[in-house]
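Take a look at this one chain, the form predicted on its own, written out in structure tokens.
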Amino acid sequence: MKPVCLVIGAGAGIGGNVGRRFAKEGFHAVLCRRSDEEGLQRLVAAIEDDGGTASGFLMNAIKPDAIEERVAQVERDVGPIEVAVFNLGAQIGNRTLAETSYKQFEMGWQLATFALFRLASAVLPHMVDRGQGTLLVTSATAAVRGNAGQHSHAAAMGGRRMLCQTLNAEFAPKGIHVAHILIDGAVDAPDTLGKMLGAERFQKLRETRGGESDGLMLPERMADTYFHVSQQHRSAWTHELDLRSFSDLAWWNH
């Protein structure tokens, strides 16, 4: 039975590429995303074309019990979850305080913080029983810097970062590696940046900074870091790191 890499938020950017990277290393990739069955099956097919194995599930992480039921099903029917990747975004766009409704503010928390808490509650006990496991959490610049118009996102991502710290404090001594991976830059991802900018603007950006132009962050290269962190020896674990393109200023220099 293969070890499992469970990816929550498996789009065509970071999540899908991380799943694909782990599958190349012998993991069975379980890919979960909220919508786009066709895109999900393309990711599964790409992994299988590479000689790996994968399965895909549409899942609305905000729905009660959705995360918990998926973890239980994977552990029961697929295999032990050795690596869990939490890659849900929580960006609702730039909004002034007056433009941010209670519902919109809470949505950021539901996606960024509460959903991670639910995943941890569901999967970490299994890892503790086995004495090992890794939880990799994708984060954002908003976790360390709050900008105007980012009330929901910054509050939610800051909460995500602190939750990772508390999880690490409790579970690292039990053999569980928790890593907070801060993405400090624009990712060449059609499912996230592409949707925010629109197809035409995204294509123009790709032509100048994407792919071989080497300015946007490339998800397939970012996936190498995720895999590396998951394989670190426990005497030299990384808890927090940040990734950005060579051409971007770090968040603290802005």
Given for the second form:
4 protein chains.
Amino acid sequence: MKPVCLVIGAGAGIGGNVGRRFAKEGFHAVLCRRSDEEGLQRLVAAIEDDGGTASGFLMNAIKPDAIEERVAQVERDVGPIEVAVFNLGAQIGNRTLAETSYKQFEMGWQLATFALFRLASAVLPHMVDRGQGTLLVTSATAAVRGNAGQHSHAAAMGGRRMLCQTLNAEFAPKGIHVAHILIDGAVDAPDTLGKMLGAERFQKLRETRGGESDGLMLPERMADTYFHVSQQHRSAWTHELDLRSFSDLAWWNH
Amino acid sequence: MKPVCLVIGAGAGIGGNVGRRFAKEGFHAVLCRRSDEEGLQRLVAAIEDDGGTASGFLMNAIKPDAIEERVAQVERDVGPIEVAVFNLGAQIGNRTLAETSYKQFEMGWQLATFALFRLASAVLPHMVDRGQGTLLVTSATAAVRGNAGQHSHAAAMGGRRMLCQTLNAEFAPKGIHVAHILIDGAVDAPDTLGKMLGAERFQKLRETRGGESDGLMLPERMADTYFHVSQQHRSAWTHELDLRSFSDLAWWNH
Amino acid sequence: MKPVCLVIGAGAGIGGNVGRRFAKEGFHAVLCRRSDEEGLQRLVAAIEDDGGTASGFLMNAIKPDAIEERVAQVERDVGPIEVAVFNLGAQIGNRTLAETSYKQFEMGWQLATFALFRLASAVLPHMVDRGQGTLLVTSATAAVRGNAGQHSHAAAMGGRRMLCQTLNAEFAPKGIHVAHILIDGAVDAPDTLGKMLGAERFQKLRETRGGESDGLMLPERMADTYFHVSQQHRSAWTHELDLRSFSDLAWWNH
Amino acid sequence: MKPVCLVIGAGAGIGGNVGRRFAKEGFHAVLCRRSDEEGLQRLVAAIEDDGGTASGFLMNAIKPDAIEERVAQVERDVGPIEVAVFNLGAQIGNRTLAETSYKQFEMGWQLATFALFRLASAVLPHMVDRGQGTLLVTSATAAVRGNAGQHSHAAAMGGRRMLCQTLNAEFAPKGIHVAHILIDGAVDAPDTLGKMLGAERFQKLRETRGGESDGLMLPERMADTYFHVSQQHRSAWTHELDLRSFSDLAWWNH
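Output block for the form predicted in complex with a further copy of the same chain, input the form predicted on its own:
The next block holds the full complex; its first chain is the one shown before.
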């Protein structure tokens, strides 16, 4: 039975590419995303074309029990989740305080903070039983600084980062590795950035950033680091790291 | 008409002492706390004995509209809220992930993050209309590092800090000062620490820490800094500061 | 005998204004600066006109023993240094790595890091003997993030901040308060910013920033916070705080 | 001609193991260390036994021109330095301020901060000419928090971290990757920790930490991450990361 890499938030950007990378390395990828059955099946097919195996599920993560039941089902029917990738975003663009509704603020927390708590609560006990496992958490610059208009996103991501720290503090001694991966730049991801900008502006950004089509962050290359972190020996774990393109200023610079 | 200092979370520790200090400086203190009508009235009476004025309200902050209606009523009937002090805690002690229920995790967010968002949404527009105002936010070490057992508290406080930053980024240019005050130590507060420890252990801690009854953080002295920050000229504002006792290690040391 | 406030780096900006403020509060101000005897005497005279007392010394801080001998002389002849203000800057403008000479890099360290170590080594033992004292350290954004062109300045200021932390860790339990005050913006200081920009550009900046002559940070208002920090009760000390104008973005935003 | 991995500070711990790892991947390793010709030759021989190539040099890094001349000679005679590893430590154990001499404080800066500036000044122009290159900087917890007794070490490492940031800000757009690798724990390194503790205590620590000989950080496993970071695609670079053992608390916890 193959070990499983469970990806929560498996679009055509980071999540899908990370799943594909783990599948190449011998994992069975379980890909969960909210919508776009067709896109999901394309991802599964691409993995199978590479000689790997994968399953795809549409899942509304904020629905009660959705994450919990998926974890239980995979552990029961598919295989041990050795790596869980939490990749839900909660960016809603810049809005003033007046434009940020209570519902939006809560939704940010549901997706970015609480869903991670739920995933951790569901999957970490299995990992503890096995004495090992990795939880890779995609995070955002908003986890470490709050810019204007980011009320919902930054509050939620700030919670995400602190939660990663409390998880590590409790679970590292049990052999479980939780890593907070701060994505500090624009990702070449048609499902998220592409949709936010629209097709035309997205293509223009792709063409104008950097010299050789790599001014945006390339998710298949980001996946290299996700995989590496999951393979670090337990005597040399990274808990917090950032990723950005050479063409971008770090968030602390301006 | 006196300017108002509204305190959300006005127990016998930081909140009550900050209210008292502002009352001494000519503000009308509006003190809100969840329970203990008697304690609340003692605070109001103490302020009046000092020659100040105050009103007290029992308020369950997580009840929908409780904060919003209080702000509206005070602005309408009492006076302009020049200073709002957000002082709700969300510490529930150390609990493992398994011991932290979804409800507790959400409650942390309701109290520590969402209630601040609600207060800001209610009160900042009034301040913007007046071109000035101060929002003082009591925060905790858990806002900057997640210790074992602090899943709910740290996630909520991490969100609180990022929210303070996004508020500042939007409202500082409008003349509104938001300050994140990180309390990095044990406060001599019978209503919170005292209850958590029990009367006997609390008294013992008081006696054994430091030499001259000041090993615990004295809330009336902390109030000096709350008041100072509210009085900073807008050309020299502090947005983030810490407070700890000389007898405590900073959170970054061990 | 009056307590002494010793200011290392007492120009017409922060240093001079902080000295003046302490003099108003009953301290004897000892003002040290590298050059401009006339400017120094104007500061002393202004303090005396306010009814205070001050002494002024020209001092090249990087000269061996200059700081050490001044501390010894003041303690011996003038009074106990209750507050020391370390206010030496080391900004040399933006230079590429190729444009930053070894000598400039070392000079940054001499002024911004080593001179603080020397001041601490000289003055803290006196404070320890008295069981109290305050060391206020002016610092810069470069202490927490390294921007392009700031090789010398950022390396030196990063060292300054860490040194403040190690000093606090050792001396707080002995009753000595060390505070790192991060100045995150442009100060209305003719001796430093004014000289860097030239008179004309400086005046223009003054006029265009903010609405009421307070778009630049006003050093006499910054001095309010320096004084407040020195007066904090030892049960409620601030070790790190920032200061910026309402009209400036915090360093973590852009 | 093989690409070169130049290691400044190549003892039997991180430096030697990183050099060995790069040699396995096809680099010629140039190993520089202050003393122990025999240990140096053992490292070279071990690399050659693995089928790699290496050169070893004794070098006193603080001697003027020592780093600069080595870089020039390697670039001229050996091959292009594609990866430079800066691995000089500056830990001198815990000393009070009174016990920390000016000379020791300066030595910390010479080794931990200035030597990096010199290496960067010497090697980065070559990398810029080639449009690529990596500078991996070993750093320490003292770069982000100053503990009691660490005056020299923390000031120097704080400077090191800020310098990495300014280097990245200037050189990332030119295709040069600078990474700050924060080692947050005790490394199983006989040349440094072993000497500091003495043979007996070191062996005891090795045996008592963790279960399977991996309670200390294993430098050959740390080298995996050094190598990975050097291979990151330029659209997905890490600039700051930490490494610690599963058995250690992160520096921000206690």
